[in-house]
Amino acid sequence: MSSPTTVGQRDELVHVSALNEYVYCPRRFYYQRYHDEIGTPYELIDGRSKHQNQSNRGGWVTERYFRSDELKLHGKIDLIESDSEVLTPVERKRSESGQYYPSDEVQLTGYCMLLEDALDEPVNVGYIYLYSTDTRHAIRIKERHRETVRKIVSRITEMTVNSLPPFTDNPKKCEACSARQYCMPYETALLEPEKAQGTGWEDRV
């Protein structure tokens, strides 16, 4: 019989809106997970009170709470529909664009693994539902998706304070980013060009 999970156990475990915001730019992962200088974006607060309206709706299971010290994952799955006794997960975006990212892939694969960890059978699809199109998206879950998952929360546990990632190489992402006063790519890239190099800002300068 295993012994109680501590607090300690369930803070090495990593959070599965992580492997997304990983995905999105580790450096601002880093800035929000050791210097907690990231503010709550509109657009979190938007996607929050929707999450909050569509629990209300009946006939799902919503907002359920799982975790796995095997996996070293834990999240809470925004819902999970039940189709002939088949579960299947759905992450919901807000979505501006009216599509979804690679990012949003791997954080639906985190609610998938979960899932099936507490099913003990393979859960190999999963939804992406978008508000601002109102359209749901049928994602097959494979090895590879697995497999990135696995390498995400294996560089999430080793991080560091000490190990500030790099920039990321595409500063289309910095346009809007609530860490950018932080990171400052810009201020870099024109006072040590060297440490830009490749990341697309040497050219904005």
Second form
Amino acid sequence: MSSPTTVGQRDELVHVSALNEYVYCPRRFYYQRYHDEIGTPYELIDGRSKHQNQSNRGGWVTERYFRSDELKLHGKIDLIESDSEVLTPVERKRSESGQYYPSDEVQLTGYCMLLEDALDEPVNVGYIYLYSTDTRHAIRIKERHRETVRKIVSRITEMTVNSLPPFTDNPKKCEACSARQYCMPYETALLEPEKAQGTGWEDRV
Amino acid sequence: MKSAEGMFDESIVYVTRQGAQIRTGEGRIIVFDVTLDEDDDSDPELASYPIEKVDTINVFGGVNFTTPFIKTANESGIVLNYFSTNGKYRGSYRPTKNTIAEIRRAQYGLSRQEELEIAKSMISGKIRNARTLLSRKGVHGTDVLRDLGVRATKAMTKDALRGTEGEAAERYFSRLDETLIDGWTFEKRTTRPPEDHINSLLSLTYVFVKNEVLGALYQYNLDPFLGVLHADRHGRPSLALDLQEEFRPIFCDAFVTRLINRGVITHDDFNKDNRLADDAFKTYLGKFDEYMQEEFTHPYFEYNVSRRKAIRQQAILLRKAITGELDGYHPLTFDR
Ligand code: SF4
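Could you give the coordinates for the form predicted together with its partner chain, as opposed to the form predicted on its own above?
Everything in the complex follows now, all chains and molecules, and the chain you saw is the first one.
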């Protein structure tokens, strides 16, 4: 274990849930971070349902906070399964659609990396549990997963208030986005079309 | 294209019932009548609203908030505005969390030229809307307003812009008389105190719309006291007055002429000092809130929005112009 995190360092650590947010849309992440602007974050909704289903049987560890100055990552893993000495993080999702997304894999990878940093031994598998279908999916954590996490962490730590990310190139995401009313992709495409170049919104106006 | 539904619609609550107390319970804001006798079996709960839907509560006269409610208001970012029973502004309670340094920094960092550009958009938008209101009411021959609108877009200094604005206002108000039904005349715009009934209604409506604008600016973390055109003066919400300009003809004046022309408010509704009598004031408030919730087709985005939401959208657009997310400020203008 390293020495206690100072205030300055803590600011620079990236919360694991931020990985998921960033992958959804960097711009929305920017708004949350610098403008405090968001409807109800879906992470919060997720969280509520998780807590209602809190279980604490043997073989499970719940709600453990981890941080790693080296990974620049911190976060709470709310469920760790321990099976014959092997610890496996479980990420539970509501997912109405009955499937999980690449962003969920990224988040899970973040947990695995935090756990292996704390245990000082490899954690190569994590589970995504979907409430809607009551299914559990084993995800093998590959180098490309870890690479993605490292890349996102560095993008997040390098983000500044002066670098507003562009609109997502997938307008479908905007339709479900809680920051939509504030972000105004469609309105911007109408008012200042050049700002929406290459985003998918230019064709929708 | 569909606008995201449901937001902002109930976001402002007006409470005029004297002796009412505002409490919180089960995730809701409850307006409670504490004046009822014990043996009175009418329901003491007058109204209730989900906390997350409300961002502003305006109270008139003797209305109280419980201390736990103030805590909730602070945590949920709800602004409380106090008015006298006949609508005079007394002050506000504002939550502590709405201060995002980066936005304020961008606002304070605007150059004179950037301020002028934003102000020009606002004033030319206002003049455009003034013409539109007149033409909707069948008042034509407003070419001089069109010319003044063009002149506004070319102003080189704030003073020149103010001059153009003043001239346009004079021209516009000189024709407003023609939009009123018989029995009502509009001589000239007077303030402090308003010298007649129509001026009194206009003043009242400007105050109410100013409060809508103020709420919107607070919600999006702009500092309402630092203006782009109105001179900064201690205690004057200059930026709110700036942003209000484009709404004056098309929302405020249009509302007042509607009240008069439909006979909702008559000369009998006023006191000697040109103020609305108590009952008429309640009618006014109800109509105003209704008017703010009324939807129209957005002239540019083409979906339906309520007037209240349109004002908030303009605050967002202003913020985007200030932070540089958009190249300029885009006022809400109606061509027809
Ligand atoms: S509206 Fe679209 S571009 Fe804007 S933050 Fe949401 S997902 Fe990203």
